[in-house]
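Next comes just one chain, in structure tokens: the form predicted alone.
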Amino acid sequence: MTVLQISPRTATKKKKKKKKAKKVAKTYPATKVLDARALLVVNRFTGGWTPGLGAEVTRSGGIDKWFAKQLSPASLPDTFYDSSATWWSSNLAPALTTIARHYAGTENVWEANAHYQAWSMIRRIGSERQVLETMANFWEHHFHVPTDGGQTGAYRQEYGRLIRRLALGKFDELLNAVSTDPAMGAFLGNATSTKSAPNENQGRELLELHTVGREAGYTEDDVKSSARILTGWRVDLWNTWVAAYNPAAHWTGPVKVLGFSHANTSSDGRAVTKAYLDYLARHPSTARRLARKLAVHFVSDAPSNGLVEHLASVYLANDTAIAPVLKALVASAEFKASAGKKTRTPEEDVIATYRALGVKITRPTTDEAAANAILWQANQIGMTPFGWPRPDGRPDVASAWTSVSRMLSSFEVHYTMSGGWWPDKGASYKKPSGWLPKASLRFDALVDHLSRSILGRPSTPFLLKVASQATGIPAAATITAKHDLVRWQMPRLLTVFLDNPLHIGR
């Protein structure tokens, strides 16, 4: 039998490497990071890792306790949401006020929508309720209403706030709220649907996109009944813009959709609407569809049927409550093994980059301010939040967001922000010397510090090699505030981490 032995030369190399690693570790107080599972949870359920977030998790007693707190957002402060909401005058305004401001020439509806889009990104950067913001974004894409102004524009901000309030509650309540909301009705035609000419659009999308999906096997007759049930939820579009239930517009008579049937004899169809939506929320096909969508967003682009069935059973066992499903998802072995399997969308990339670089955004005073420019940055990479034109919501898989043009655009945004060159108004960046954890340290120690600070994990020999190639600086070089790296090359070094798949992924 042949016995493989380490040669003396190899053993010496290993000893030197080990000695070198110890020496690097002693050169600065290593920035604390979380374990792999905790890092995975925060990267999937927040705007992205920061050392401050890591400290928050530690103070909470670990990732499971932190996650449990986040799933009960009422127990957490909401200071950033409240303060940043006032940065734009329309974010908290009632819909009729928004439309009045439009007609008065104070602020166009499309501008109000753009401000809401920007605010949705700003909140995910700074909110104390990170998981709530993540889930609000998830549901806003599931119940997608574009932010392109038009007839949905006046109600779009209220719609977004409504979804945030219900994002971690029960799905039946969320479904009832969004399906009867003026924004959804205006987008999918239900706002002008009548008993004499029911508009099938929302009734069809309710089945296909929002609940059971095509696999449930519904028919065209089911779609017609679905549309008839929803008649009566009106908006006086392009006139007073008042939203109200109008019994005179409600179709009456027997309705049947899949296993749901109702006599529907009253002109006031609000009761049949609720009964119908409650039925759909608890349908097994809805449970599987939501379970798969959550698994695709938080686990991988192709989750196993076993995980989907497990999450669906948790959803039904908890009467459509969302938090237990998320707990089960995080506790699953498939989630724990899913590191590196999700790609950030354009908006997620921008948000994570602001957080990684520690950029502080302030109330915007010009259109070029960072709080407004952040929307242009997302668009530069590929798409603004809620900018997808179709009712199915933007894609959530890597194949949609890993083109060459997306990568090059991401690299450009990372580089300009690493240098603090743009946006340069309404934002404060860390000075290059601010990235040094101490006045003087070796280059390999600095790389380790940056890796921990930006990626949430220690450096690797490969990462150090790339950093050395990017800057031309050897591992043992001593770095101080006067070194050329700090004076001229820090943006190049920072992009080694931001252009890394570990940052572009989540």
Given for the second form:
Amino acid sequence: MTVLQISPRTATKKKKKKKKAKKVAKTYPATKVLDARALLVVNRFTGGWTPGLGAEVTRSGGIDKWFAKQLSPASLPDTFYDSSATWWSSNLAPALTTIARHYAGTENVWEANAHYQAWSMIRRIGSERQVLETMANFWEHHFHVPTDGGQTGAYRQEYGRLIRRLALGKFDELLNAVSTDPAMGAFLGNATSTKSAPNENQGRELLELHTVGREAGYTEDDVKSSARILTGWRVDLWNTWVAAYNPAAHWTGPVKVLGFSHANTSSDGRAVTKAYLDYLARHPSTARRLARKLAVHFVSDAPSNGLVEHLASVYLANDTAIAPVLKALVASAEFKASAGKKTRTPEEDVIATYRALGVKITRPTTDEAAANAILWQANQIGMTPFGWPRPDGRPDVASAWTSVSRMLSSFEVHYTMSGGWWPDKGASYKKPSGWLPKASLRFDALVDHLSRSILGRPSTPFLLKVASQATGIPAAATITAKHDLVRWQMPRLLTVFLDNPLHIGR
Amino acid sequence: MTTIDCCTELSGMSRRGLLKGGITAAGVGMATSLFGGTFLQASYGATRKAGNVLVLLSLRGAADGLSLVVPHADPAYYAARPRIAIPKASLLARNDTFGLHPKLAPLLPMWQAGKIAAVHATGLPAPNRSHFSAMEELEDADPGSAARVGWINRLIGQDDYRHPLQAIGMGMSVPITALYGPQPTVTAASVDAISLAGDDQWDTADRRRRSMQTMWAGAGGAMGSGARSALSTIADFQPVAKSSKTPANGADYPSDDLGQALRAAARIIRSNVGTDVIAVDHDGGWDMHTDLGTLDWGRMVDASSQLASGLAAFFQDLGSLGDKVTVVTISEFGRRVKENANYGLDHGHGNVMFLLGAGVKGGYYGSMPSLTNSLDADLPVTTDYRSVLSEVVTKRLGASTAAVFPGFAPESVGAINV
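Complement to the form predicted alone: the form predicted together with the partner chain:
Let us now look at the entire complex, which starts with that chain.
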């Protein structure tokens, strides 16, 4: 653990304590936790620790068996995804139904998008397929299409479901599906691009953001060819909204991008599109770029080149399959040594907070209900999922998510939820007395129990010190349901575990 | 050609000396920041009174400068844009060469009072058509160095004053590159966000604040320094938090994000908490590959209206305080000369920068090249954007160009009074 350092002052105090009668803090080992490596895997690949998840890992026969099962999501139930999808009417609707509902005034596309965003967070709180949800989210930020209504609004929900279906498959299939999807085309202008004046936007971002990256050294002519290859994937925006390949809009003639070239003589450019995207998916620069991005998300903000090269080679050796790369990542020494090195993004913070506090969310009946309000909580901390306005997707490093307002807004959301004050509809919080594992115990034992329940690890002398400072309660105090702590002060204690580097980090 | 003026860009040096003396007298905090390492500072000295203020307004997404300030005398402009060109007769503040987009009308009184300059054909020295890498290059503004330190961070590092409130990113959650670096800065989504939950009247023993300081005192990395900056900023930010939310002088801000960020910026300036630089973003949908549109419809009329009405309200709100506030607008690059098939424009190069407010000598500046009506034609850059910024930071904030823009020799633009 690198986050908490013992200052020299604390060290001197320790020496003094030795002379006195031993003051060993009471613990609460009956509340089970996993070992450090298992906790790390859980913190990186799920919405966050819960005691229930710990039990699930143990039942699976350990973290490696659990992870392997999670990488084959078809073997796991998907009950939560299926049921929570119906909490809003638009999440499973086809795009043309969504747009019809928009014109009928039932639900405009902006609202449909917001409901999708909320659902994407809810899924990560409750899903049985935690690793799949994590990877769906990863790719949905990689292939970023903002959820801001407008011309992408009708197709955005289908787009998200598509990415989830392919999130643990092969990258070449994912890239083909996403690049020809109406939502991406509508966002980056390809849906209305023509052969007479191809719109360069998606052709450029495909190279820069989705695949090889700028370091591959493509030229402006490559960008033009890239845009020309993509012409034809049209959407009849603001009219019938039908998405269809239109050969009359496809630019024909020789194209060349990096090492890819094609005569491109047919007005049906679907074959050249596929050949081009398959080429990009297997390009060594794409392999490195994806390897680095995965390592930045799952290991640290500055992964070593060695790890990146290793993951890139696994990716190419497995013909763009994603799961082997994740396995290699988790097996790496760099991963094992990376605890505490990542900072949760705003939405990850909110998701982990719901899980840590064991808040149960139910089908929303109002805009104020937790299932909808969760989006406002993420926004308050700094960003809703897929709310980033630009095509590069929201940043994923600590320097972006440690601003003054991010930290203070996280503290605000944590404290409000520790008290169960808001959202107070469509959610059930534990009662303060529900945090006591037995009728009477010492404060230090309670702190240990809470640390295990909320953070998935035993308490430390440092954490106990902060907990005592926050509440004014000494370690040896006896806590029962009648203690002031339970009657008044529980939010001030719970928030100590959440306003903590161990919770805001992962 | 519309080049104007000369002047000594180094004229600010003596001002800077004066300014620095004043700052030192105001008291310097226990400045012990070690960027990227363990930053153990928990409090700063008192805030000083602010001097001149720079507001950097970034138009994210690459705004089309040729629509904002139209070179109406160039026939290539009209030939290249048969559908989206703005008719000469509709332009505001027209001279022989240029005219303003009609939706900039809210700024016309300031323009006529000589308080707005438009410098055309500015930008990065070489084209960089990637939004993200161009923003990075533009805001890092130190091409010789691999260190990721933004120019505003270097600017506020020029004096002995060390306080996170010296530079604030307002209305944003993610610090922009220009702010990034070893000097502590504040980035906040709103004024209200700068308070500590639980630090309330029921916490009579000050337990909340003290326990949080204990918890974060030794925490490493960006998270640790972010939390410590946050906890130490709250008290000094109180004058802003307690200031009136109602704008002064009857100013009426638009409800969009830019309007609200500018409203917060005015509160910061009025509260005098030692802030030299405020950065605000306008994510106004400027990346207009499609539907830039005409004067009757489209994204340009919306974005330029937001821009102008927000800025007009800002200066109205500031009133006489505006005498120390200079706004500079910047965008990562401009757009192509020729329109595409979607009533839009692809990524180009040169662009226009606006300077508004204190010290500005109004009018059109910059050497405007003739446009070319071809598929790939850009507006070429004739004035490096750093020359424009240099003039502001040397003449208004008393900094040295060499320190803020290392290795760069600025040319005179002439849009700022000494």
